[in-house]
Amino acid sequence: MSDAVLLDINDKIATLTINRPDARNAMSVEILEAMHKAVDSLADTQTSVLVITGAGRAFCAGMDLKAVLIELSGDPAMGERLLTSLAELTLKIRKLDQVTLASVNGAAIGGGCGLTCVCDVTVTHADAKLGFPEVDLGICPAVIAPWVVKKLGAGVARKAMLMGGVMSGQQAFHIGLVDQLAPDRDGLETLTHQIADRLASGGPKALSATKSLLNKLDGSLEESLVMQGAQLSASVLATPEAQSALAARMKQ
C-alpha cells in the first residue's frame, strides 16, 4: 500500500488516513487508487469499524484541482476518470460491512465533504471549515451530490450546494451534517475514540446487517444515480468555461 494512505489496525478497529498534507489531502490518483486498496483489504480482517481521516489539519480539500488541470490538458478523459474512480470509492464504502466514521479533524472541502457524507457518522470540531464550494469555482458537484442529499435532505442539501461557500463545523453540525461536535481539536481526538470504541461494542453481524437494510432502505445501493452524477461532473469540467475558472483560481 502507498504511503498516500496509512491504514492502521487495532483489534475491531481500522483507521484510514489520508497521507498528503502538503497539499491538504486533495485527492490525485495516487491518493484515490490508495484508498481503493486500502477499503479492499478490510475484508480481510476482522474489523467491524473504520475510521476516516486526515493527516496534518485538514481532513480532504477535494479533488486536487490543479494536477486535474495539467493532466486534462494532456488527456481529456482524465476528469472522467478520476471522478468515475471517486464516484466508484463512494459505492465501495458505504456497502462495507464495517461501519464507517468519518473524523473531520479540520478542513473537508467539495469532494472531501462529500466523502463525510458516504460515512455512516461524522465527527468534527467547531473550528473545522466544510462545505461544497464547486458552484463558485465553476464545476458540478454532482458526483457527491446523491451522498449529500442523503445525509441533509433534499432541501437543505439544494440550498448548500447552490450556494456554495464553506461552513464551520458548528454551522455543519447545526444542518446535519455532522452528527457529533467537539469543541477544538484536541477534543475531536477523545470524542472519535469514544464514538469508535462504542460501535467496536457492538455484534459485528449485528451492525453488518443493519447497516445493509439502511443501505436497501435510503436507497444507497441504486449505483447508477453516483455514476451518473459523476459523468455530469465531468462534463461539466470538461467545458472551457470550467478550465478557465479554475485556471483563474489557481493564479490567485
The other form holds:
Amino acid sequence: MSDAVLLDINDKIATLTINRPDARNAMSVEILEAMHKAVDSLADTQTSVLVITGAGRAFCAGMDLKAVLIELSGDPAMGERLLTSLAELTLKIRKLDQVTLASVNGAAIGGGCGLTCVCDVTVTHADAKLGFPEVDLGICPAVIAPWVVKKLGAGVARKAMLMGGVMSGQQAFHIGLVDQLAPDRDGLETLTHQIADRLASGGPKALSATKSLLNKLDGSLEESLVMQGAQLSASVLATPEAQSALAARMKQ
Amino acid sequence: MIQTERQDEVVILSLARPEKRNAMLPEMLDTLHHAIESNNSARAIVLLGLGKVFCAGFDLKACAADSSGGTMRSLLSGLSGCVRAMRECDAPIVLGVHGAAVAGGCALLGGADVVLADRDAKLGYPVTLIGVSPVVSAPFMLAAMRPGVVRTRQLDPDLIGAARAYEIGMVHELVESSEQVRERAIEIGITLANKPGHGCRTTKRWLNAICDVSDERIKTGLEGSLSLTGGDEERERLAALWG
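Compare with the form predicted alone: the form predicted in complex with its partner chain:
Complete assembly follows, chain above in first position.
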C-alpha cells in the first residue's frame, strides 16, 4: 500500500489519515484509490469505529485541481474518473458497519467537506475552515449534495451550496455541519479520542444495526442519486466556464 | 403591487402595498408569479417588502368581504403557484424579511434559496386562529426543514422571533436591524449574480431534483387548505375579526 493514506488500528478504533499534507490532502487518483483500499480492509478487522482525519494543517482541500484542469492533466476524462471514484467511496463509507467520525483538523473544502457529511459524527475546532465553494469556481457540488442535504436539512444545505464560500468551524457548528467543537486545534485530538472511545463503548452489533436502519430510513441507499450527481458534476466541470475559472484559481 | 428595480445584474422585486403592511391580494400574487417567471434568466432575484414590514399575509378584510370564499381560494392557489415558481426559477432567490413575515408572507420563505431577517422580526403561521389551514405551505417547508419543526410551526399559531427561526433553519442569516435588511439582501444578490452562471443554475436544479417537492404533494397541500375555505368555522372567525 502507498503511504497516501495511513490506517492505524487500535483495538476497536481504526484511524484513517489522508497523508498528502503538502497538497493539503487534495483528492487525487492516488489518494482516492488508497482510501478505497483502506476502507475495504476494515471488513477484516474487529473495529467498530472509524476516525477519518488529515495529516498536516488541512483535513482535505477537495478535488485535486491539477488533476481536473484539462490543460494540465491532458486528460478530459480524469474529472469524471475522480468524481465517480469519490461517489463510490462515499457510498462505501456510508454503508460501513463501523460508526464513522470525521475529525476535521483543518480545511475541509468542497469534496473534502462532502466527505465529512457522509460520516456519522463530525468534530472540529473553532478556527477550521469548511465549506462548499464549488459555485464560485463555476463547478457544481452535485456529487456530494445528497450527503450535505442529509446532514444539514435541505434548506440550510441549499443556502450553503448556492452561496459558496467557506465558513469557520464555529459557524459550521452553528448550522449543524459539525456536531461538536474543540476550543482549539490542540484540543481537537483529545476531543476526538473522547468521542471515539465513547462510540466504541457501544455494542458492535447494536451500532451496525442502528446505522444500517438509519441508512434505510433516510434514503442513504439510493446509490443512483449519488452516481447521477457525479455525472452531473463531471459535465459541469468540463465546460469552458468551469475550466477557465479553475485555471484562474490555479494561477493565484 | 409589485415594484421592480434592477441593480447591477440583480432584479429586485418588492411587495408594494406598504399602507396595508403588504397584505396580499390575488392580483399581487399573480403579478409576483409573473415577475418571477419573466426574470427566470436573471443572475439573481431579491424579494423584499416596502414599508414597515415584509408582509402581513393575506388581506383578510378582502377575504371577509367576499362571503363566497372566492378571494380566499384565489389567494391560496396564487400563493401555492408563487412559491412553486420561486423554487423552479433558475435564478437564485434571496428573500429579506424586515419586521414581520406572517402567514402567507411567511409561506413565501418556502420558495427562497437564501432567507435573511432582522433579529427582531416575527415569523409564523397564526392562521388556524381564523379557521384557515396553513398546510398549503407544508410541502415546501418539509423540503427545507426538519419534519418535527414543520409540524410545530404549522400547528402552533404563535409567532417566533427571527433568532429562533434561525436556529430551526427557517432563516439563514440575521442582521441587527430592519434598516439593514434591504442593503444586505441586495449585497447577497450581487454575490450570487457574480458567480459563474452555469454552475450556479445547475446546482439549484440538482438541489430541486434531490429534494423533490412533487406536484402531487403541492396539490395535496393546496387542496387541504382549500377544503376549509367557505366553511362555517372560517366564516365566523373572519367575521368576528372584521365584524
